[in-house]
Each structure stands twice: as structure tokens, then as C-alpha cells.
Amino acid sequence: MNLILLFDDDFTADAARVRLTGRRLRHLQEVHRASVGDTLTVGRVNGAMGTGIILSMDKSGVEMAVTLNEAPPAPLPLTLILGLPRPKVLNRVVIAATSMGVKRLVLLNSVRVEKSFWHSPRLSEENLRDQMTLGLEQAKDTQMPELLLKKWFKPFVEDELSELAQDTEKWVAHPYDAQACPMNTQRPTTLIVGPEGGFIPYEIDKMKEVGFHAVSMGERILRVESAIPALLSRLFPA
């Protein structure tokens, strides 16, 4: 936890003050082995960052005076859309994305990916937010992304797709029949990503039908999990 995200409800009568329980208290104790008088990192969801001083901590809470005065990172100039990955990873995934600066995540169906997957408790929408919290903990962020389930491909595609990906360049990950992957591009982009096993042909065709271009990492066949950070560590070097 590099930075401690802050909720509207953790803020006291006085708004200069926050008082915090359960993970983030254990955190602190445990971890950080913080004590009265150290001097935190903090942000507010969707607002600034700045410092928290502990006024006070026992077993049942932790009191912070909370100065914010910073800007968060400014957000990737992406939206990714992915094919919902097995329920094991997903969690993975959407820290890894939200850390890396992603604002706008949208989970696709596609022929592969098992229709158990949508039933899994960890498309609950407490634990997506969960997921987020702790990648943009670990980023020092505090801007929550948009996360979007789209549950039938074909209408998304064919009456969604090209209004979300307006004004951006359009890419599909796919490891045949692809041009190499653009380097540094720095451009609004819509990147899509296919579920473990890919995209089946037709949904490849359907996209391109809205513009996406196919692109590849090379030879080598990444885990959704690997091919993430890659892609988006190209298109978007620090």
C-alpha cells in the first residue's frame, strides 16, 4: 500500500480529519508498523493526494489529520476492452490495469470465454471496486475507473463499439495475421485483448468491420495476465 485511498465516508465532522478501520488499520499496524506522529501518503477517491498525520490508533481505529493538495497521475488515454478472463485471474488483471493507469475497463463475453465465468462472485461489483482500490494503493492514484460487463459480444461490436472507440486508434491484440504492435503512440487508442485462447475468427472479422486493426507481440503466446502490462508498456512507455 504506497498510498492509503481515502472514502467519503472515512471523513469525520471536521474534514480535515479521517478515521479508518478494518484492512487499512491492520495495514498500517502490521505492515507499515505505523505509530501516533507518522506521516502518511493519502488521496481522496476521485480527488487529491496528499499527507496524513496519525493523531491516534488502537484496536479499533486509526485517526489521521489529512492535508490534500496534489493532483493524481495523469490517466492513461485508453480504453481496454477484455475478454473476460477465468475468474482466478480477473482480480489480477484489474490491479494490473488500474495500476498501470487504466480509466475505462470493459469485460467482454466472446465465444471462449465459459459462461460459468459471468456467475463468479468476483464480478460482484464490491469486489471490482476492491480490486481497483488496492491497484491504485499500489500506483499512487486516486482516480477509480469506469468498469463496464458487457455480456453479449455481437450487439456491443455492432451498436457500441464504434461510438467508444471515436477518435482513437483502434487495435485488437491477436497474435496471427497481424501487423507488429505501434511503439510509444502516446494517442487515445481502444485496445482490445482476447479472452486465454483468443478471439475465434468471426468475432476478429466483426471488429475489424468497426476499424480495429489486428496486432501482435510477436511469436511468443502471453497468459492475458503477461500480455497486459507488455501491450500497454508499448504503447504507453514511462
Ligand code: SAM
Second form
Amino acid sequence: MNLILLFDDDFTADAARVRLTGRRLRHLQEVHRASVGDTLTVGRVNGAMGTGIILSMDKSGVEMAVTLNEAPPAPLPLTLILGLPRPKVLNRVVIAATSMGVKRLVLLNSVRVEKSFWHSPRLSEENLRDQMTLGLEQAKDTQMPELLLKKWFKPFVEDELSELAQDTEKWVAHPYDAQACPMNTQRPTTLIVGPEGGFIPYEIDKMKEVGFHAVSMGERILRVESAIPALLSRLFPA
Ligand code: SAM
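What would the structure be for the form predicted together with the named molecule, rather than the form predicted alone?
Everything in the complex follows now, all chains and molecules, and the chain you saw is the first one.
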């Protein structure tokens, strides 16, 4: 945890103080081995970042005086649309995308997504928010991504995708009959990454109908969790 993310409920009656319990308290005690007087990096969700000085700490909670006066990092100008990964992979992918600066993430159905994946408890609002929190804490960021679940491929692509991707570069990562993935575009972009089984030709054709072009990272087929950082680093190098 490189930044402690603060939520509205953490603030006490004094707006410059917070009280934390649970996971963040344990992390401060067990990982940071923090003590009274220590200064830590903090940030308010969807707000500014700054510092927190520990005023008191015991088994029941930690109280900090916070100063929030720094802007969080600029978001990536990217909407990332992902074929819904297996539940086992989902958390890792959401954390990674969040920590790389993705601010709009769409999880999309596809023929090669098993139906049971949509019933996973990992798709609960609470779990997804927890994973995005971990990603923000990792990256020292405060802006919570917007996460959309799209369970119906055809209506999404036919009725919503054009508007969602309006005025952006439109790429679908698909290493067959594709152009090389652009480098350092820095342009507003909508990027679609397939599920673990990849997209079927019909799905690629539907995306092409609304202006998407297939892009490749080379002949090696990467796992979703490798393909995402590889694609983002290439499109938006730091
Ligand atoms: N058997 C599937 C196939 O051949 O399409 C593998 C899918 S791969 C595990 C999951 C997704 O990662 C792909 O649908 C694609 O979006 C992306 N991907 C993986 N390797 C890629 C590459 N070399 N170039 C572009 N995209 C890639």
C-alpha cells in the first residue's frame, strides 16, 4: 500500500482528521510498522492526495491528522473493454488496470466467456470496489474507475459501443489479420481485449462494423493479464 485511500466515512467531525480500523489499521501496524508521529501518504477517494500524521494508534484504530493538497496523477485517456476473465483472474486484472490509470473499465460478455463467470461473487459491487481500491493504493492514485458490466454482447456493440467510443481511436487487440499495435498514441482511445478464449470471427466483424481495427502485439499469444500491461505500455508509455 503506497497510499492510504480515505473514504468519506473515515473523516471525523474535524474535517482534517480521520480514524481508520480494519484492513488499513492492520496494514499500518504489520507492514509499515508505523508508530505515533509517523507521516504517511494518503488520498481522499476521488479527491486530493497529501500526508497523514499518526496522532494515536492502538488495537481498535488509528487516528491521523491529514493535509490534502496534491492532485492525483492524470488518468489514461482510455476506455478498456475486456472480455470477462475467469473469476480467478478477474481480481488481478482489475487491480492491474486500475493501477495503470484506467478510469473506465467495461467487462463484456462474449461467446467464449463461460456463463457461470457472470454468477461469481467476485463480480459484486463490493468486491470490484475493493480490488479497485487496492489498485489505487498500489499506484498512489485516488480517482476510482467507473466499472460497467455488459452481459449482452450484440446489443452492447450495436447500440452502445459507437457512443462510448465516440471521438476515440478504436482498437481491438486480436493478433490475426491485424496491423501492428500503434506506439505512444497519447490520443483518447477505446481498446478491446478478448476473453481467455479470444473473440470469435463474428464478434470481431461486429466490432469492425462500428469502426474498430484489429491490432497485434506480435505472433506470441499472451495471457490476458500479460496482454493488458503490454498493450497499455505500448499505447501510453510513461
Ligand atoms: N486462443 C485465444 C486466441 O487465439 O484468440 C487466446 C486469447 S488471449 C489469451 C486473450 C486476449 O489477449 C486476446 O483475445 C487478445 O485480445 C489479447 N492478446 C493476446 N495476445 C495478443 C497479441 N499477441 N496481440 C494482440 N492481442 C493479444
